[in-house]
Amino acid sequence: MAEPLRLKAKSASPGIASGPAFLAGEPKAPSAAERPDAAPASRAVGGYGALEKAIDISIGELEHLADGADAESRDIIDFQIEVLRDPTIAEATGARIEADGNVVFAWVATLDAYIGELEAADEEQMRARAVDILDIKNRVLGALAGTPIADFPPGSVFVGKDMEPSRFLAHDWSKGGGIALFAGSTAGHVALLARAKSVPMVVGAGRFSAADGDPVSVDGNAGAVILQAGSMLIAPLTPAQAPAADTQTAGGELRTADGVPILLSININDAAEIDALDPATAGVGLMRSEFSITSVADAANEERQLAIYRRVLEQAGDRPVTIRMLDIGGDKPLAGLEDLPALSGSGLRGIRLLLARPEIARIQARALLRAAVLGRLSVMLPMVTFPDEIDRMRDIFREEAEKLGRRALPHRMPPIGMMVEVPSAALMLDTFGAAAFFSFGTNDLTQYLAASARDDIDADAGKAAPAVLRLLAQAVKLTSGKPVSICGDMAGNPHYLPRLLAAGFRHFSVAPARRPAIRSAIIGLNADGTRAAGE
């Protein structure tokens, strides 16, 4: 039996702890079934009105947590509500308010830079002072949003890059636990507040990889971490890596009837989706990432859409998950978004919206940049008409990859594709040469095809199908050996398949449910769509 992994730390607060980890960030976004009853605040970010409102909810939950505190618990509380309070902080977001037009925004920026410059100071305890920042912009956040920050259960080892002082006051130690620290620093409040509760902790392990839920030992005397037999040390600082040119793996290959090897994926909305991802299924062909982040105060949210995607990559393990970054605007609206002026017209929707509102962008990048580390993930860009649109994107990872880089947080560059469903794309693939790969969505191109809407019956019953299937098998002729998916409604209907492999498919995509039919009709097919003997 493999021995445990011991991995040195420096020890933040004396004592030994073991517990089941819990790991920091594990996604509480509510299940696709709760979106439409969504709690009316996530409806109503927007309006310096609506900061105030959260700011008060936030300090009023920094007082109730101060009830009973003892004396330097108190003082770290009273620092943040002093903070909360800062008139400079209100007059900057009240700047950007009326030079950018959204509160969620405007408030991360002003936050993001107050953290900046504590990062940036030359002495620890300042360095230290910025994880109290990020603890009350992610609780105003988690306010404008309705989805206040959730406690972890007692007596589980706290496992992440740094922990707010809030949380930890807020937990029940007295089940026991303790806490291990990819980063942290001695100096900072929460190593000061386990100290005085005698709550094991330990710093600077790096980052690693455990399962939640996995035993995880503190050994806050001798500065370690002791996890179970194959968790393993994750590079602590990779550099950017140039696109990857296959993104497929071999495991849950199907083959055709002449012995053509066929990958059958499925498309999730939510991260509780992942569960479906069962042994013969070859990974995540498309995750709809806008299903998970419903607010633009998730959009906001660094840690969370991290939290999100890592579930996902754990779970897939060693194969493949495509995200595409957030498709909305025009008719797919995002809470939070809808009273910009620049939004109002129908045609600014994904790739053009994030373009043109690249503060949305830079933070799912670095999110994603961040998650890149944890499994075999690619980004997929939502809607693109244009190659320059996928050059900027493109640019907007590298410059936040460099920012990762001077804060030492572990990143990885994934492989960048497209979305293929806009027409006039499909015709001119051959002049993509920035994608990495391609995946035809059916449903858009479908709609843009037919100039119809997206619930347009006539389309629907397969009328615009010929003209669609046609514009495929030219446009795979186009992709210049790149990889190639197919992940929209038509590739979970068999009718469709033999036109499908005909054109030269390979790579299917498809919800869960459909999983099982279009394999049965995969097996009875040949290559090039013929039915196989005997069928």
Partner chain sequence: MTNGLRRKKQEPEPLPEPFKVNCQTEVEVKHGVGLHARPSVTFTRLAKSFPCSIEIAVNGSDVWLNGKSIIKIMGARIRKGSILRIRADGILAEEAIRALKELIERNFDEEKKHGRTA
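Please show me the structure of the same protein in the form predicted in complex with its partner chain, now that we have looked at it in the form predicted alone.
Here we give the lone chain, stripped of any partners or molecules.
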């Protein structure tokens, strides 16, 4: 039998996993952004089709529900089906698609218009119908989002050129498995997700050949892929799933060696990760909402977003939760967003994209305003560059709060802070009076400071670190006493901890898997970053 073949790769997430290989096909249809020649009309037609299909699916579901329903429920269902088949609604939606190109927002805008009309009606019976229409609006959005992502068998090792975050998120990693990418980046979003979930992952293995089902091992500690040519599986290793148990969980209190209190929060990427919030955690310092809201249909679905945020806030109890608004655009696409002609290739991302497409921001703002009554929620704005961006987003929150008030829906205005991840903002923090708090995102800060593509960062991160640390130390001095935290990857690296403490940081938010290491590092350091005596 041939010797196992050991391929050198770059570690993106520690741990060792073995399993049958799942060979991901090359990306099939190129996205619209990569097909500048594709006529917008042809895309829009595809969009019509998707909506018609989603409506048909919804009608089917409702007809199924109607079977065996009592007479009163059947009346409501009949009414909903009739609205789904309403030619006026079809026409209005069609006109909006023609004008704007996005099916999801055309659907939402049309239905919202009718919901608004019904809610404003004098007759109670009419007003009561609004909720039935809201319900079918969301049912169709659910059907639109429901296009299943091609999953792979649990326990497999994913082998491919790259991996989509949505695919990672849709997969069940509880049965083990790992990721081996020919290309990819340790700073990519999937690497970030893999580290957070403790899924062993390597990148940059180069193209290698393996057959579907071949036994493959991923060594995320040493950075290697091990291929077994024969049929025998490499000695099965326990999947490195749960992060090492934290022995120092007594109370949420954490202090440096010289007694200065430190907050240690976790970063989460979807609502399920909130389960990692144990008693030693100060709260959720960063929830990246774009990883739970992975399609435009979800971004348009206020109720679905509210359900996600509710789960997080309820689990967090009285601990604070900071949810970052959708950080999409650029290298973080949102499935379906490429239908918006104005956005393709524009380079808009973060808050700039949210302000350019306020219908996305308004829906998320409503969901966040409603979620704020359920716990200690703060909202963080991504990629803020100029102070007026915060003012404009605050206006959106105020307007949506007023609308919720008119509809008598419970809501609360959360504190609105900003990510500090654009160098120009970091240099001018004293001009961001409208921000309630600051949280430093070191990944993007490094990328923009070093003028490197996100994929190249791993080559430059170490070299760029002194510049990033100097900028952080200067920026902290400009925050005029407002709450400050750091939630980028740098916060999860014990190596940088002394200098971050010396710069004045007292609140760190890290991936759950990094928390024990950072916690023990903090205990061994003084607040000025020097090593405690006896360490």
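We call the rigid core whatever largest set of C-alpha positions still superposes within 1.5 Å between the two forms. Numbering follows the first chain given and starts at 1. Keep in mind the model is a prediction, meaning the values are calculated, not measured.
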Is Ala183 displaced by at least 2 Å at its C-alpha between these two forms when the rigid core is overlaid? yes
Answer yes if the CA of Ala408 moves 2 Å or more between these two forms after aligning the rigid core, and no otherwise. no
